[in-house]
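In C-alpha coordinates, the next block holds one chain alone, the form predicted on its own.
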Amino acid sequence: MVEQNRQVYQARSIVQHYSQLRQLQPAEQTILDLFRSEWSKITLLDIGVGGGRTTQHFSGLVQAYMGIDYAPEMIAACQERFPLADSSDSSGSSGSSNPSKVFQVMDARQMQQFPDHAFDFILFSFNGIDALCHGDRQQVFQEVSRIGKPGGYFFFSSHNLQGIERELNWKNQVSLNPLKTYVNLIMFGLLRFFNRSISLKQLQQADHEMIQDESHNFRLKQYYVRPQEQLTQLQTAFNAIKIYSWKSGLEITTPDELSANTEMWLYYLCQIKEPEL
(Lines of atoms letter the chains of each structure in order from A and count residues from 1; the text may use other names and numbers.)
(Lines give C-alpha, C1' and ligand atoms only; values in the text may rest on other atoms or scores of the structure.)
Protein backbone atom coordinates (compact mmCIF):
# COMPACT_ATOMS: atom_id res chain seq x y z
CA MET A 1 0.00 0.00 0.00
CA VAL A 2 2.78 2.44 0.89
CA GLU A 3 4.60 1.70 -2.36
CA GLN A 4 1.35 2.09 -4.31
CA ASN A 5 0.89 5.55 -2.78
CA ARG A 6 4.46 6.47 -3.67
CA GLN A 7 3.81 5.54 -7.30
CA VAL A 8 0.79 7.85 -7.35
CA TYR A 9 2.94 10.76 -6.16
CA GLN A 10 5.48 9.98 -8.88
CA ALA A 11 2.91 10.20 -11.68
CA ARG A 12 3.50 13.11 -14.04
CA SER A 13 -0.03 14.52 -13.72
CA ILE A 14 0.17 14.46 -9.92
CA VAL A 15 3.56 16.17 -9.89
CA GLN A 16 2.19 18.86 -12.20
CA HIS A 17 -0.81 19.31 -9.90
CA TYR A 18 1.35 19.91 -6.82
CA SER A 19 3.75 22.12 -8.76
CA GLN A 20 0.91 24.54 -9.48
CA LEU A 21 -0.29 24.92 -5.89
CA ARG A 22 0.45 28.27 -4.25
CA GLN A 23 -1.73 29.01 -1.22
CA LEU A 24 -1.22 28.05 2.39
CA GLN A 25 -4.00 26.37 4.34
CA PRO A 26 -5.55 28.58 7.08
CA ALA A 27 -3.78 26.65 9.86
CA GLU A 28 -0.45 26.97 8.05
CA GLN A 29 -0.96 30.72 7.80
CA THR A 30 -1.70 30.77 11.53
CA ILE A 31 1.64 29.13 12.29
CA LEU A 32 3.49 31.34 9.81
CA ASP A 33 2.16 34.38 11.66
CA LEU A 34 2.62 32.87 15.13
CA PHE A 35 6.37 32.40 14.62
CA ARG A 36 6.85 35.56 12.57
CA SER A 37 9.40 37.07 14.96
CA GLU A 38 11.37 33.79 15.25
CA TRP A 39 11.73 32.48 11.68
CA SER A 40 15.00 34.31 11.01
CA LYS A 41 16.71 32.19 13.70
CA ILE A 42 15.14 28.87 12.70
CA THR A 43 16.52 25.94 10.69
CA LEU A 44 13.52 24.35 8.99
CA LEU A 45 13.01 20.89 7.49
CA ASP A 46 10.06 20.65 5.10
CA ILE A 47 9.11 16.96 4.78
CA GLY A 48 6.96 15.88 1.85
CA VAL A 49 7.71 19.16 0.14
CA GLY A 50 5.88 18.08 -3.00
CA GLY A 51 5.98 20.73 -5.70
CA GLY A 52 7.20 23.48 -3.37
CA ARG A 53 3.89 24.96 -2.22
CA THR A 54 5.20 25.67 1.27
CA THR A 55 8.73 26.49 0.08
CA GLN A 56 7.72 29.83 -1.37
CA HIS A 57 6.19 30.92 1.95
CA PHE A 58 8.72 29.64 4.49
CA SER A 59 12.13 29.43 2.81
CA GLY A 60 12.67 33.18 2.53
CA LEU A 61 11.98 33.72 6.22
CA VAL A 62 14.15 31.10 7.90
CA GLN A 63 17.86 30.95 8.63
CA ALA A 64 18.24 27.66 6.72
CA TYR A 65 15.72 25.64 4.73
CA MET A 66 15.73 22.06 3.47
CA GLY A 67 12.90 20.36 1.58
CA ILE A 68 12.75 16.58 1.21
CA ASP A 69 10.37 14.18 -0.54
CA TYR A 70 10.47 10.47 -1.23
CA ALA A 71 9.40 11.04 -4.85
CA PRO A 72 12.38 12.07 -7.04
CA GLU A 73 9.95 13.64 -9.48
CA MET A 74 8.70 16.04 -6.80
CA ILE A 75 12.23 17.12 -5.92
CA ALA A 76 12.97 17.67 -9.61
CA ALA A 77 9.85 19.84 -9.82
CA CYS A 78 11.05 21.91 -6.84
CA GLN A 79 14.45 22.40 -8.40
CA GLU A 80 12.79 23.57 -11.60
CA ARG A 81 10.45 25.88 -9.71
CA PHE A 82 13.30 27.33 -7.62
CA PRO A 83 16.28 27.23 -10.00
CA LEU A 84 18.66 28.96 -7.57
CA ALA A 85 18.20 26.22 -4.96
CA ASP A 86 21.02 23.82 -4.16
CA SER A 87 20.96 20.03 -4.09
CA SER A 88 22.64 18.47 -1.08
CA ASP A 89 24.96 15.50 -1.27
CA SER A 90 24.31 12.12 0.32
CA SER A 91 25.55 13.35 3.69
CA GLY A 92 22.90 16.06 3.81
CA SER A 93 25.41 18.89 3.46
CA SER A 94 25.07 21.51 0.76
CA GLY A 95 27.59 22.61 -1.77
CA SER A 96 26.97 26.21 -0.70
CA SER A 97 27.98 27.76 2.62
CA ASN A 98 24.64 29.48 3.16
CA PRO A 99 22.01 28.25 0.68
CA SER A 100 18.54 29.76 0.77
CA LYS A 101 16.90 26.51 -0.33
CA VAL A 102 18.16 22.93 -0.42
CA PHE A 103 16.22 19.96 -1.82
CA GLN A 104 16.95 16.27 -1.44
CA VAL A 105 15.24 12.96 -2.17
CA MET A 106 14.67 11.29 1.18
CA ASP A 107 12.16 9.04 2.93
CA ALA A 108 10.83 10.45 6.22
CA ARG A 109 11.04 7.00 7.77
CA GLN A 110 14.79 6.87 7.20
CA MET A 111 16.51 10.19 7.75
CA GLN A 112 19.87 8.84 8.90
CA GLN A 113 21.66 11.51 6.85
CA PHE A 114 20.63 14.05 9.47
CA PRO A 115 22.40 14.16 12.84
CA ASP A 116 20.51 14.31 16.12
CA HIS A 117 18.94 17.67 17.00
CA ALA A 118 19.56 19.19 13.55
CA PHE A 119 16.40 21.28 13.08
CA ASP A 120 14.47 23.87 15.08
CA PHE A 121 11.21 23.36 13.18
CA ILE A 122 9.97 20.37 11.17
CA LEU A 123 7.00 20.70 8.83
CA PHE A 124 5.05 17.83 7.23
CA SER A 125 2.14 19.47 5.45
CA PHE A 126 -0.88 18.50 3.35
CA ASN A 127 -1.44 15.17 5.14
CA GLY A 128 1.69 13.73 3.57
CA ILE A 129 2.26 11.51 6.59
CA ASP A 130 -1.09 9.83 5.91
CA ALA A 131 0.33 8.04 2.86
CA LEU A 132 2.02 5.74 5.40
CA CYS A 133 0.57 2.89 7.44
CA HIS A 134 0.38 2.92 11.23
CA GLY A 135 3.79 1.42 11.97
CA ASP A 136 5.56 3.63 9.44
CA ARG A 137 3.98 6.74 10.92
CA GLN A 138 5.32 5.82 14.34
CA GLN A 139 8.75 5.47 12.75
CA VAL A 140 8.43 8.98 11.31
CA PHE A 141 7.49 10.37 14.73
CA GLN A 142 10.59 8.73 16.22
CA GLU A 143 12.84 10.14 13.51
CA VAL A 144 11.35 13.62 13.88
CA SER A 145 11.92 13.56 17.63
CA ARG A 146 15.52 12.49 17.02
CA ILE A 147 16.49 15.11 14.43
CA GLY A 148 14.44 17.90 15.98
CA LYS A 149 16.04 20.04 18.65
CA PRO A 150 14.62 19.62 22.16
CA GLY A 151 12.13 22.43 22.62
CA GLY A 152 11.79 22.73 18.85
CA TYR A 153 8.56 22.14 16.93
CA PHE A 154 6.89 19.61 14.68
CA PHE A 155 3.87 20.80 12.68
CA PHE A 156 1.85 18.40 10.54
CA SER A 157 -1.66 17.69 9.31
CA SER A 158 -3.57 14.43 9.33
CA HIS A 159 -6.94 13.14 8.21
CA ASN A 160 -9.69 13.08 10.82
CA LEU A 161 -11.45 9.74 11.24
CA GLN A 162 -14.48 11.57 12.63
CA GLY A 163 -14.79 13.41 9.32
CA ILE A 164 -14.76 10.31 7.11
CA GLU A 165 -17.09 8.55 9.56
CA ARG A 166 -19.61 11.28 8.87
CA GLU A 167 -19.12 10.95 5.10
CA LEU A 168 -19.70 7.18 5.21
CA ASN A 169 -23.16 7.64 6.74
CA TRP A 170 -25.59 8.11 3.84
CA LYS A 171 -28.03 10.05 6.02
CA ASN A 172 -25.53 12.92 6.17
CA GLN A 173 -25.53 13.21 2.37
CA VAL A 174 -29.18 14.27 2.09
CA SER A 175 -29.94 18.00 1.94
CA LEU A 176 -32.80 20.26 0.88
CA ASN A 177 -30.98 20.90 -2.40
CA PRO A 178 -31.77 18.00 -4.79
CA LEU A 179 -28.69 18.59 -6.95
CA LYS A 180 -26.39 18.68 -3.93
CA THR A 181 -28.00 15.51 -2.62
CA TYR A 182 -27.46 13.79 -5.98
CA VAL A 183 -23.76 14.74 -6.09
CA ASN A 184 -23.28 13.78 -2.45
CA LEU A 185 -24.84 10.36 -2.98
CA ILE A 186 -22.70 9.69 -6.05
CA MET A 187 -19.56 10.45 -4.03
CA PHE A 188 -20.91 8.40 -1.14
CA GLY A 189 -21.44 5.45 -3.48
CA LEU A 190 -17.89 5.66 -4.79
CA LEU A 191 -16.47 5.97 -1.28
CA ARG A 192 -18.44 2.91 -0.17
CA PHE A 193 -17.36 0.95 -3.26
CA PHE A 194 -13.66 1.57 -2.71
CA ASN A 195 -13.99 0.78 1.02
CA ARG A 196 -16.57 -2.00 0.84
CA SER A 197 -14.61 -4.17 3.30
CA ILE A 198 -15.11 -1.54 6.03
CA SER A 199 -18.51 -1.23 7.68
CA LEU A 200 -19.77 1.93 9.34
CA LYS A 201 -19.93 0.04 12.66
CA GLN A 202 -16.30 -1.04 12.26
CA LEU A 203 -15.31 2.54 11.54
CA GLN A 204 -17.18 3.85 14.57
CA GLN A 205 -15.26 1.47 16.82
CA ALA A 206 -11.82 2.16 15.32
CA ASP A 207 -9.15 4.57 16.53
CA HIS A 208 -7.54 4.69 13.10
CA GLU A 209 -8.18 3.19 9.68
CA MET A 210 -6.74 3.13 6.15
CA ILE A 211 -9.30 4.67 3.77
CA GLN A 212 -9.23 4.82 -0.01
CA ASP A 213 -10.65 8.31 -0.31
CA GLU A 214 -11.44 10.59 -3.23
CA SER A 215 -7.93 12.06 -3.36
CA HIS A 216 -6.61 11.92 -6.93
CA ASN A 217 -9.63 9.92 -8.15
CA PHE A 218 -9.50 7.32 -5.39
CA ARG A 219 -5.91 6.36 -6.19
CA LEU A 220 -4.58 6.87 -2.66
CA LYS A 221 -5.20 4.81 0.45
CA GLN A 222 -4.71 7.11 3.43
CA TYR A 223 -4.50 6.95 7.20
CA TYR A 224 -7.39 8.47 9.16
CA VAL A 225 -7.13 8.86 12.93
CA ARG A 226 -9.32 10.11 15.75
CA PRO A 227 -7.84 13.31 17.20
CA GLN A 228 -7.68 11.90 20.73
CA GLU A 229 -5.85 8.82 19.45
CA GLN A 230 -3.40 11.03 17.58
CA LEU A 231 -2.71 12.93 20.78
CA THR A 232 -2.02 9.65 22.57
CA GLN A 233 0.42 8.55 19.87
CA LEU A 234 2.31 11.83 20.08
CA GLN A 235 2.68 12.02 23.85
CA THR A 236 5.70 9.71 23.96
CA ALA A 237 8.01 12.08 22.10
CA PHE A 238 6.18 15.42 22.15
CA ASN A 239 4.44 17.74 24.56
CA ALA A 240 2.56 21.06 24.54
CA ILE A 241 0.49 19.69 21.65
CA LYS A 242 -1.98 22.08 20.08
CA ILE A 243 -4.60 21.29 17.44
CA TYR A 244 -5.79 23.69 14.77
CA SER A 245 -8.84 23.71 12.52
CA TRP A 246 -8.20 23.07 8.85
CA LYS A 247 -11.01 25.40 7.79
CA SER A 248 -10.56 28.37 10.13
CA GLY A 249 -6.95 28.04 11.29
CA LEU A 250 -8.14 28.58 14.87
CA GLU A 251 -6.91 26.49 17.77
CA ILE A 252 -9.30 23.84 19.07
CA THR A 253 -9.09 24.30 22.82
CA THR A 254 -11.65 22.04 24.55
CA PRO A 255 -12.14 18.24 24.57
CA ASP A 256 -15.82 18.65 23.66
CA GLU A 257 -14.95 20.78 20.64
CA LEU A 258 -12.38 18.21 19.56
CA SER A 259 -14.67 15.18 19.95
CA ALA A 260 -17.39 16.93 17.94
CA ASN A 261 -15.07 18.05 15.14
CA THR A 262 -15.85 16.49 11.73
CA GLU A 263 -13.46 18.45 9.52
CA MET A 264 -11.69 16.17 7.06
CA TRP A 265 -8.26 16.95 8.49
CA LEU A 266 -6.65 18.76 11.40
CA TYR A 267 -3.27 20.33 12.12
CA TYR A 268 -1.03 19.42 15.08
CA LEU A 269 1.70 21.63 16.53
CA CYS A 270 3.97 19.68 18.87
CA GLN A 271 6.99 20.61 20.94
CA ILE A 272 9.84 18.11 20.94
CA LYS A 273 10.67 16.62 24.34
CA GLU A 274 14.10 16.50 25.89
CA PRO A 275 15.69 13.08 25.20
CA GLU A 276 15.55 10.59 28.05
CA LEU A 277 18.87 9.83 29.72
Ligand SMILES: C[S@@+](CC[C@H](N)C(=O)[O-])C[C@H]1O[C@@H](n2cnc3c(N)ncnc32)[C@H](O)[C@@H]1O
Contents of the next structure:
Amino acid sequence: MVEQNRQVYQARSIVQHYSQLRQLQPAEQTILDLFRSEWSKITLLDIGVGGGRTTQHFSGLVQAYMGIDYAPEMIAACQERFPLADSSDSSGSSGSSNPSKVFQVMDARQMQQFPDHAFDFILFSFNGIDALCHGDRQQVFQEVSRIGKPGGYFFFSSHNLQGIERELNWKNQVSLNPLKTYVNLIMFGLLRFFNRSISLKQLQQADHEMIQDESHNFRLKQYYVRPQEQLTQLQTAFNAIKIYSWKSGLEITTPDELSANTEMWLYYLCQIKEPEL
Ligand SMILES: C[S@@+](CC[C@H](N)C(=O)[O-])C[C@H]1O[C@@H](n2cnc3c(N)ncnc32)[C@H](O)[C@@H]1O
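Alternate state requested, the form predicted together with the ligand (shown: the form predicted on its own):
Entire complex below, previous chain first.
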Protein backbone atom coordinates (compact mmCIF):
# COMPACT_ATOMS: atom_id res chain seq x y z
CA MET A 1 0.00 0.00 0.00
CA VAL A 2 2.90 2.37 0.80
CA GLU A 3 4.44 1.36 -2.53
CA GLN A 4 1.14 2.09 -4.31
CA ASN A 5 1.12 5.58 -2.82
CA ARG A 6 4.64 6.15 -4.11
CA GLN A 7 3.55 5.11 -7.60
CA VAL A 8 0.72 7.65 -7.47
CA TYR A 9 3.22 10.40 -6.61
CA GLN A 10 5.37 9.31 -9.55
CA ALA A 11 2.54 9.66 -12.09
CA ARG A 12 3.02 12.40 -14.64
CA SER A 13 -0.36 14.11 -14.01
CA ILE A 14 0.25 14.20 -10.26
CA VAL A 15 3.77 15.62 -10.68
CA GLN A 16 2.31 18.28 -12.97
CA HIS A 17 -0.37 19.08 -10.40
CA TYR A 18 2.19 19.68 -7.61
CA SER A 19 4.52 21.61 -9.94
CA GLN A 20 1.79 24.16 -10.52
CA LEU A 21 0.97 24.81 -6.87
CA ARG A 22 2.21 28.16 -5.60
CA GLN A 23 0.40 29.41 -2.51
CA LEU A 24 1.38 28.70 1.06
CA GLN A 25 -1.34 27.27 3.25
CA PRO A 26 -2.40 29.63 6.09
CA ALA A 27 -0.62 27.57 8.78
CA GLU A 28 2.60 27.60 6.72
CA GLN A 29 2.30 31.38 6.38
CA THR A 30 1.90 31.63 10.17
CA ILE A 31 5.17 29.73 10.66
CA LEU A 32 6.98 31.70 7.97
CA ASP A 33 5.99 34.90 9.81
CA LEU A 34 6.75 33.47 13.27
CA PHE A 35 10.37 32.71 12.34
CA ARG A 36 10.78 35.81 10.15
CA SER A 37 13.78 37.17 12.10
CA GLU A 38 15.52 33.77 12.25
CA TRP A 39 15.33 32.27 8.76
CA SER A 40 18.64 33.75 7.62
CA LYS A 41 20.46 31.63 10.25
CA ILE A 42 18.49 28.44 9.56
CA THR A 43 19.43 25.30 7.61
CA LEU A 44 16.16 23.87 6.29
CA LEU A 45 15.31 20.39 5.09
CA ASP A 46 12.09 20.22 3.06
CA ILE A 47 10.94 16.57 3.06
CA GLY A 48 8.45 15.50 0.40
CA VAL A 49 9.19 18.69 -1.50
CA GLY A 50 6.92 17.59 -4.36
CA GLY A 51 6.87 20.15 -7.17
CA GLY A 52 8.55 22.83 -5.05
CA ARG A 53 5.53 24.81 -3.80
CA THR A 54 7.27 25.55 -0.49
CA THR A 55 10.71 25.95 -2.09
CA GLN A 56 9.76 29.23 -3.70
CA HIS A 57 8.76 30.70 -0.31
CA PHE A 58 11.48 29.32 1.96
CA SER A 59 14.64 28.71 -0.07
CA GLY A 60 15.45 32.40 -0.56
CA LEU A 61 15.07 33.17 3.15
CA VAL A 62 17.25 30.51 4.73
CA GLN A 63 20.99 30.04 5.07
CA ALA A 64 20.87 26.63 3.40
CA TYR A 65 17.98 24.77 1.80
CA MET A 66 17.60 21.17 0.75
CA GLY A 67 14.51 19.52 -0.72
CA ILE A 68 14.13 15.74 -0.80
CA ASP A 69 11.44 13.47 -2.19
CA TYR A 70 11.20 9.73 -2.76
CA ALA A 71 9.67 10.30 -6.19
CA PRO A 72 12.49 10.97 -8.71
CA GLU A 73 9.91 12.60 -11.00
CA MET A 74 9.12 15.23 -8.32
CA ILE A 75 12.82 16.02 -7.88
CA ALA A 76 13.26 16.33 -11.66
CA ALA A 77 10.30 18.76 -11.69
CA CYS A 78 11.93 20.84 -8.93
CA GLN A 79 15.21 20.94 -10.81
CA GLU A 80 13.35 22.19 -13.85
CA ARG A 81 11.32 24.73 -11.90
CA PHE A 82 14.38 26.08 -10.04
CA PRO A 83 17.19 25.85 -12.58
CA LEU A 84 20.90 26.26 -11.87
CA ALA A 85 20.91 30.06 -12.13
CA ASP A 86 18.42 30.37 -9.25
CA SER A 87 20.62 28.65 -6.74
CA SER A 88 24.19 29.39 -7.83
CA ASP A 89 26.60 32.29 -8.04
CA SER A 90 27.44 33.49 -11.53
CA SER A 91 30.75 31.58 -11.66
CA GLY A 92 28.85 28.40 -10.89
CA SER A 93 31.59 27.49 -8.44
CA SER A 94 29.71 27.47 -5.14
CA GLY A 95 28.49 24.25 -3.53
CA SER A 96 24.91 25.32 -4.15
CA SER A 97 25.55 25.65 -7.88
CA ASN A 98 24.89 21.96 -8.25
CA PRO A 99 21.11 21.48 -8.16
CA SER A 100 21.55 17.91 -6.94
CA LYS A 101 22.90 19.45 -3.75
CA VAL A 102 19.65 21.35 -3.35
CA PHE A 103 17.18 18.71 -4.48
CA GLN A 104 17.79 15.04 -3.94
CA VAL A 105 15.87 11.81 -4.28
CA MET A 106 15.61 10.37 -0.79
CA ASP A 107 13.09 8.45 1.28
CA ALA A 108 12.24 10.03 4.64
CA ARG A 109 12.45 6.57 6.20
CA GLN A 110 16.08 6.22 5.17
CA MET A 111 17.98 9.43 5.74
CA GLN A 112 21.23 7.78 6.93
CA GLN A 113 23.09 9.99 4.49
CA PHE A 114 22.54 12.95 6.83
CA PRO A 115 24.70 13.21 9.94
CA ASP A 116 23.17 13.75 13.40
CA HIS A 117 21.93 17.30 14.14
CA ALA A 118 22.36 18.52 10.55
CA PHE A 119 19.29 20.79 10.27
CA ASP A 120 17.73 23.61 12.29
CA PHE A 121 14.29 23.24 10.75
CA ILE A 122 12.63 20.26 9.07
CA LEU A 123 9.44 20.62 7.08
CA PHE A 124 7.19 17.79 5.82
CA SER A 125 4.33 19.74 4.33
CA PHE A 126 0.83 19.10 2.98
CA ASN A 127 0.34 15.67 4.58
CA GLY A 128 3.24 14.04 2.72
CA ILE A 129 3.93 11.87 5.77
CA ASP A 130 0.42 10.39 5.51
CA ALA A 131 1.47 8.26 2.54
CA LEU A 132 3.26 6.08 5.11
CA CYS A 133 1.83 3.47 7.45
CA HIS A 134 1.96 3.74 11.24
CA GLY A 135 5.31 1.98 11.77
CA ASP A 136 7.04 3.91 8.98
CA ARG A 137 5.86 7.22 10.41
CA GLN A 138 7.35 6.41 13.81
CA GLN A 139 10.61 5.68 11.99
CA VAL A 140 10.42 9.09 10.28
CA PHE A 141 9.82 10.84 13.62
CA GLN A 142 12.92 9.12 15.01
CA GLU A 143 15.02 10.02 11.99
CA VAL A 144 13.84 13.63 12.10
CA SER A 145 14.79 13.90 15.78
CA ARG A 146 18.23 12.47 14.95
CA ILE A 147 19.06 14.73 11.99
CA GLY A 148 17.44 17.82 13.54
CA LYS A 149 19.40 19.96 15.97
CA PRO A 150 18.25 19.73 19.60
CA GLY A 151 16.10 22.81 20.14
CA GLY A 152 15.42 22.92 16.38
CA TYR A 153 11.99 22.41 14.84
CA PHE A 154 9.91 19.90 12.93
CA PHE A 155 6.80 21.26 11.19
CA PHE A 156 4.42 18.93 9.38
CA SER A 157 0.77 18.31 8.71
CA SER A 158 -1.33 15.20 9.04
CA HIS A 159 -4.90 14.20 8.29
CA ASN A 160 -7.39 14.47 11.11
CA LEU A 161 -9.34 11.33 11.93
CA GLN A 162 -12.07 13.51 13.46
CA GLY A 163 -12.52 15.15 10.05
CA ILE A 164 -12.99 11.91 8.12
CA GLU A 165 -15.22 10.54 10.88
CA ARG A 166 -17.49 13.48 10.19
CA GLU A 167 -17.39 12.82 6.41
CA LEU A 168 -18.18 9.13 6.86
CA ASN A 169 -21.43 9.89 8.68
CA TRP A 170 -24.25 10.43 6.15
CA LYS A 171 -26.18 12.63 8.59
CA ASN A 172 -23.50 15.31 8.17
CA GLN A 173 -23.99 15.39 4.40
CA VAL A 174 -27.48 16.84 4.44
CA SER A 175 -27.73 20.61 3.98
CA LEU A 176 -30.51 23.09 3.17
CA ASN A 177 -29.15 23.37 -0.37
CA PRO A 178 -30.40 20.32 -2.37
CA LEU A 179 -27.56 20.51 -4.91
CA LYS A 180 -24.95 20.56 -2.14
CA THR A 181 -26.69 17.63 -0.45
CA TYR A 182 -26.64 15.71 -3.75
CA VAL A 183 -22.90 16.30 -4.32
CA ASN A 184 -22.13 15.52 -0.67
CA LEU A 185 -24.03 12.25 -0.85
CA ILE A 186 -22.20 11.16 -4.02
CA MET A 187 -18.84 11.87 -2.37
CA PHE A 188 -20.06 10.09 0.76
CA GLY A 189 -21.06 7.03 -1.33
CA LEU A 190 -17.65 6.89 -3.00
CA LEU A 191 -15.83 7.29 0.31
CA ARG A 192 -17.93 4.50 1.83
CA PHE A 193 -17.35 2.27 -1.20
CA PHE A 194 -13.55 2.68 -1.18
CA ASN A 195 -13.45 2.12 2.57
CA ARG A 196 -16.15 -0.56 2.82
CA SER A 197 -14.03 -2.72 5.12
CA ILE A 198 -14.13 0.01 7.82
CA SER A 199 -17.35 0.64 9.73
CA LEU A 200 -18.20 3.99 11.27
CA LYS A 201 -18.17 2.34 14.69
CA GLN A 202 -14.66 0.98 14.04
CA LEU A 203 -13.52 4.45 13.01
CA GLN A 204 -15.04 6.05 16.10
CA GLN A 205 -13.04 3.68 18.29
CA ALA A 206 -9.75 4.05 16.39
CA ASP A 207 -6.80 6.33 17.19
CA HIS A 208 -5.55 6.15 13.62
CA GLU A 209 -6.63 4.52 10.36
CA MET A 210 -5.52 4.23 6.72
CA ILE A 211 -8.24 5.75 4.52
CA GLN A 212 -8.61 5.78 0.76
CA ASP A 213 -9.73 9.38 0.54
CA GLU A 214 -10.83 11.58 -2.32
CA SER A 215 -7.38 13.04 -2.98
CA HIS A 216 -6.25 12.30 -6.53
CA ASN A 217 -9.51 10.52 -7.29
CA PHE A 218 -9.30 7.99 -4.47
CA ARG A 219 -5.92 6.69 -5.59
CA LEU A 220 -4.05 7.36 -2.33
CA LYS A 221 -4.48 5.48 0.92
CA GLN A 222 -3.62 7.91 3.67
CA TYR A 223 -3.01 7.89 7.41
CA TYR A 224 -5.60 9.71 9.51
CA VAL A 225 -4.90 10.30 13.19
CA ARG A 226 -6.72 11.81 16.16
CA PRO A 227 -4.84 14.98 17.12
CA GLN A 228 -4.57 13.83 20.75
CA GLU A 229 -3.03 10.53 19.60
CA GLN A 230 -0.62 12.40 17.31
CA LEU A 231 0.52 14.46 20.30
CA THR A 232 1.15 11.27 22.30
CA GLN A 233 3.20 9.75 19.46
CA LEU A 234 5.35 12.86 19.20
CA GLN A 235 6.08 13.27 22.88
CA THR A 236 9.00 10.83 23.00
CA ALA A 237 11.18 12.82 20.64
CA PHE A 238 9.70 16.31 20.71
CA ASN A 239 8.41 18.89 23.15
CA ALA A 240 6.66 22.27 23.13
CA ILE A 241 4.28 20.88 20.49
CA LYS A 242 1.85 23.39 19.02
CA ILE A 243 -1.06 22.64 16.70
CA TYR A 244 -2.35 24.98 14.01
CA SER A 245 -5.54 25.07 11.98
CA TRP A 246 -4.56 24.61 8.35
CA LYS A 247 -7.47 26.83 7.26
CA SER A 248 -7.10 29.83 9.55
CA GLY A 249 -3.42 29.40 10.42
CA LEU A 250 -4.34 30.06 14.08
CA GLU A 251 -2.98 28.00 16.94
CA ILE A 252 -5.43 25.62 18.59
CA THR A 253 -4.83 26.24 22.24
CA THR A 254 -7.37 24.32 24.33
CA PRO A 255 -8.04 20.55 24.62
CA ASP A 256 -11.77 21.21 24.02
CA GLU A 257 -11.04 23.07 20.80
CA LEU A 258 -8.78 20.23 19.69
CA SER A 259 -11.20 17.40 20.42
CA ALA A 260 -14.00 19.28 18.60
CA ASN A 261 -11.88 20.07 15.54
CA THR A 262 -13.08 18.43 12.30
CA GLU A 263 -10.76 20.07 9.77
CA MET A 264 -9.40 17.53 7.30
CA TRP A 265 -5.80 18.14 8.38
CA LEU A 266 -3.82 20.03 11.01
CA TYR A 267 -0.28 21.34 11.27
CA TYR A 268 2.09 20.41 14.11
CA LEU A 269 5.11 22.47 15.19
CA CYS A 270 7.43 20.45 17.42
CA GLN A 271 10.71 21.28 19.11
CA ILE A 272 13.40 18.60 18.93
CA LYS A 273 14.45 17.26 22.35
CA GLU A 274 18.03 16.81 23.53
CA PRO A 275 19.08 13.23 22.75
CA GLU A 276 19.01 10.87 25.73
CA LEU A 277 22.46 9.83 26.96
C1 LIG B 1 1.00 15.88 -0.92
S2 LIG B 1 2.53 15.97 -1.73
C3 LIG B 1 3.10 17.55 -1.18
C4 LIG B 1 4.20 18.14 -2.01
C5 LIG B 1 4.73 19.48 -1.53
N6 LIG B 1 5.34 19.37 -0.22
C7 LIG B 1 3.63 20.51 -1.47
O8 LIG B 1 3.25 20.87 -0.37
O9 LIG B 1 3.14 20.92 -2.52
C10 LIG B 1 3.50 14.84 -0.74
C11 LIG B 1 4.91 14.62 -1.24
O12 LIG B 1 5.59 13.82 -0.29
C13 LIG B 1 6.37 12.87 -0.96
N14 LIG B 1 6.62 11.74 -0.04
C15 LIG B 1 5.70 10.91 0.51
N16 LIG B 1 6.31 9.99 1.27
C17 LIG B 1 7.62 10.26 1.23
C18 LIG B 1 8.76 9.64 1.81
N19 LIG B 1 8.66 8.55 2.58
N20 LIG B 1 9.98 10.18 1.57
C21 LIG B 1 10.10 11.27 0.77
N22 LIG B 1 9.07 11.87 0.17
C23 LIG B 1 7.83 11.37 0.39
C24 LIG B 1 5.57 12.52 -2.20
O25 LIG B 1 6.34 11.96 -3.24
C26 LIG B 1 4.98 13.89 -2.56
O27 LIG B 1 5.82 14.58 -3.45
